[in-house]
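Coming up is one lone chain in structure tokens, specifically the form predicted on its own.
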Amino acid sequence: MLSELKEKVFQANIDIYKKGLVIYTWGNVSGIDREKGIIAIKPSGVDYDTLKPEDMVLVGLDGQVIEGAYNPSTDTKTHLVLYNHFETVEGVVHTHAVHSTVYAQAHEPIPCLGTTHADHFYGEIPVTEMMTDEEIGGDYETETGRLIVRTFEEKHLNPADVPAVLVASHGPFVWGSSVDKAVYNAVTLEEIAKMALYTSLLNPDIRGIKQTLLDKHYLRKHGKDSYYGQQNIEGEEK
């Protein structure tokens, strides 16, 4: 199951590559099996290019690696928090993709202007506080964590209807209930950031979207009466 896991995780962040999210080593996807209590995360600044499925570092909830010939990512501490504070979250993603992290250096967040941003999205993707000086000398990795944890208690934000963040000055961390969806979600996620900048950019004085219209398109899709997709006698989703 590990090196399923493993293999999964490598897919993953080369998909991120090839989906041009990330370029050089700027970015990092994990997953995670919860009845071991274990991820597998891309090793820290090893290049797309050469980086293999064996590559990927096998860490405990605890921080402790158990299995690697790397170093994990440095944003390793991170995507621990989301994984210990998240309970339906399978698979995190960090990139520094253009448009979200223009957002995020901006310290705004990226308001949902539209439909298509609707169907994936529950609202506008936060921004965070930007870290205190003792949080960024301190355990810095961890405390971006619990910066995005407190986020959503403040917001009073659902993780897997809004399954992304902007952390303020620094960049997007994404999630999803799988590994595939983690990294589906990362590229909405910039496709939305790009319809937000532009529509901006022609109409300063846009406001969002209706939020009856963010209802119908979120819930048609995600709510428990959804409708969306091709479905079987039974209900169950093909």
Contents of the next structure:
There are 4 protein chains.
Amino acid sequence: MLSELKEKVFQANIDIYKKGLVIYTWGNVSGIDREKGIIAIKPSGVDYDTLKPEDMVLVGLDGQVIEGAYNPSTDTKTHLVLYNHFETVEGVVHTHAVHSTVYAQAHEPIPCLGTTHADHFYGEIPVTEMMTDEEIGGDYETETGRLIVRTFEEKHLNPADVPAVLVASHGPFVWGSSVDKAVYNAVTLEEIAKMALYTSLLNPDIRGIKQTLLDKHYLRKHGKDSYYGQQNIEGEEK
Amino acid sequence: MLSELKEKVFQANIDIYKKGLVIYTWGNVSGIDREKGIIAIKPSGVDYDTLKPEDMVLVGLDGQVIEGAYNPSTDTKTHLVLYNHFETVEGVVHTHAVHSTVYAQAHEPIPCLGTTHADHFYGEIPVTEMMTDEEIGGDYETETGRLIVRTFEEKHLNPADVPAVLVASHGPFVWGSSVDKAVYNAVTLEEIAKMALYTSLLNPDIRGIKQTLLDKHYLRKHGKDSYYGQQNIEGEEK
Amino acid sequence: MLSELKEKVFQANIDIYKKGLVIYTWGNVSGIDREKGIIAIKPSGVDYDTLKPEDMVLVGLDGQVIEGAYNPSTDTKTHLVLYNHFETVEGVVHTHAVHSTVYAQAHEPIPCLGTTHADHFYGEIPVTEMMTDEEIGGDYETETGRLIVRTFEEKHLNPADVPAVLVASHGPFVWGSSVDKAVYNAVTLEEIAKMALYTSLLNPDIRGIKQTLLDKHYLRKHGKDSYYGQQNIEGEEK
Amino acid sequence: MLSELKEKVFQANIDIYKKGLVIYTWGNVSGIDREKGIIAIKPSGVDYDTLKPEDMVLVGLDGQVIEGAYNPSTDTKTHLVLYNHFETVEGVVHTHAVHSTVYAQAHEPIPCLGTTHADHFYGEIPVTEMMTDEEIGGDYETETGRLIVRTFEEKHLNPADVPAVLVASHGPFVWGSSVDKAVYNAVTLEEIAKMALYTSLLNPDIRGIKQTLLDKHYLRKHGKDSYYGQQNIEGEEK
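Given the form predicted on its own above, what does the protein look like in the form predicted together with another copy of the chain?
Zooming out: every chain and molecule, the one shown earlier first.
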């Protein structure tokens, strides 16, 4: 069942390992079949060495495990909240990539300090508030998802334009309009986090780039007037 | 004699090299057979290129070399003190991994700044006091072990919950409930040390995470109510 | 047509990826046939995995696409301005290499802090002014090139002696007297940027090296009295 | 002639590249035959890809080229001064390794901040004074050597115990009692420079370790009472 989706999600989990975003089993990727309302997600704590496509666990949007020999990732409920609230999301990635996590641990958003950032994210990457003891002690993983959604609502952010968030004291959740794009965004987030960190150390007074430059770079790669890439071919990048 | 243990310890010594925790021969791993009261440990200063499983040296808990063509690691006495005092320890790893060593050199504990840390260590990683001239001039390697044990006693720390220490001006000693877990903990320590360092540079005012979040993450992976990983399979992670 | 140039430019685009200057398709290299007045440049947003030498796009110095199945790189117009104004330039490289980009994001020039820098660049690497909203909203990529040229004019810099610039809030553009030398200079720029960043963090009071040392090192490798390398063989380095 | 020495020096030049101490041709290693008073050194500016053992250039201690199809490394005269003044030196390495060079650029010695340092160098790594304009304008490479020797004399340092120096605004020169040990010391220097840099950023108040700990670690690996490694086998490490 949904073997193509499982294959994609499996490959994406391998990719975040190969790209250096995770060590051991410290991350998880999921993808969704929107028509069926079912996600495929990595099982919890299984070694990448032995992981196979058919090990991906199928879970309904209501949280019911539909198929799988293993328990789904501990963070499954967080993924589900994102799929339920962010309609354009087709893939979700959670990692503990070093520089992205550093911003989450510092309780600081990643400011948009250059066009590398602006090419991919339409403004700073928000950091959530710290969870309350009630949220932590309650349905923790679901509350993590709710906190993310609330952060986007309060800041009036469009998750399609800013496909990443930093959960305070925890780490990044990243998404995309496909499983592959979610991975691409997670790799990109780590790269811009590294650049932002070093930039801030070199020049602590630096602030985010001007709006016109942000608009220029984001919109030349995204949206109806974009002119980056190839109009005439199908591919990851337009 | 104890060829299985030697093989495990040999492999772990290779692993810390492959994982980038040590260069040249700057580290050592040991493992114990608790029934026989014998540890296997890397020989001192032998190249990894030529190292073989049968080169591991067997040493009794009293420090007597039982079998081996080579001298055991210079740090053997430190390992022995840990095995003698920390009953749940089955493997010990000593490295000069860069970021872990940086905290030891800075005489600062690694604060628990996020869930990556909390998933693996139940609170900050302690740093010892500086050794006295008497300790340095005496039975130095044994005194290093005693200093570690004393640090855990004075801070009322459980070595099973905080399986690592930073020896001031020296570097990390790490352990685990198996040789493999000790290596896993050493790799993890280096990763969280790197994250903590960068976090502190980005936001010098940041402090350790709140106790409820520490409890949540540590206890969802460890102890009787844990729900991370697979209950139904045997593996490194529950 | 111009298949040798295409092959060189193709290889250079692969090189900046292999050297770690770019991830995904975040960079572009071009080369010129000065006699014909035609440049070859990477197509926009095509994966390195599938890129072939014949995919390089040929563009005239007036901006007309002469041959190519794909759109040329979005930054083509910037390259063209550099070729049109800097007569000794035979190859141009644009990357988002981390440390070079950090200086561009910090709006700081890379000071010449040592002989590693002085061996390759005759003084600090300039950073441009921030583009105005009119420039950003106009013919953006052409304006980026003009800004670079204006920076060199205002600072009385010779692009043959300082073959690199940092576009503020964006990243490095680098060039050379051949495609290969442009790549070499881009790799070198990243290395000296890394060194300069760490040097500034270690000693914030450090300033550029004295003129006599800069002269000595730059001129022992460049110009008529140079004595580095082999006088009697053809090669990248004299 | 001296083909064994050439082979060793060739291999060492490859090693510093493989170990990440140099990029392109930015470094050079030499070795000496003390009986004959001849050194073998890398040719200047020849690609590592095409370098062969027989390309090593033989030079007498008086600076005369004895054999070689290529020009010797530009830094040959610096190497010669070291061989002429430091009698126990059998191999010399010059690199632009990032972290070692950072200290040279910052005009700061590398303080001995931990036992990793103390295991290999008997105290801080000195940095030279800045060269005068007369020295730079004179026989520059010879003056660089003289500056190093003067630094050791003025600081009463034994080059056998502190086998490395930082030339201000330039980079490290490292040596050893064999070509291989010189390379080993160069790799070690880079590792301790990295650790020292990060330690200083984490805790700017930290100072060098106490003399008793320095003595303990240096002397347990070096000298007549050392007990690290294998007494009964021949090897890099005792």
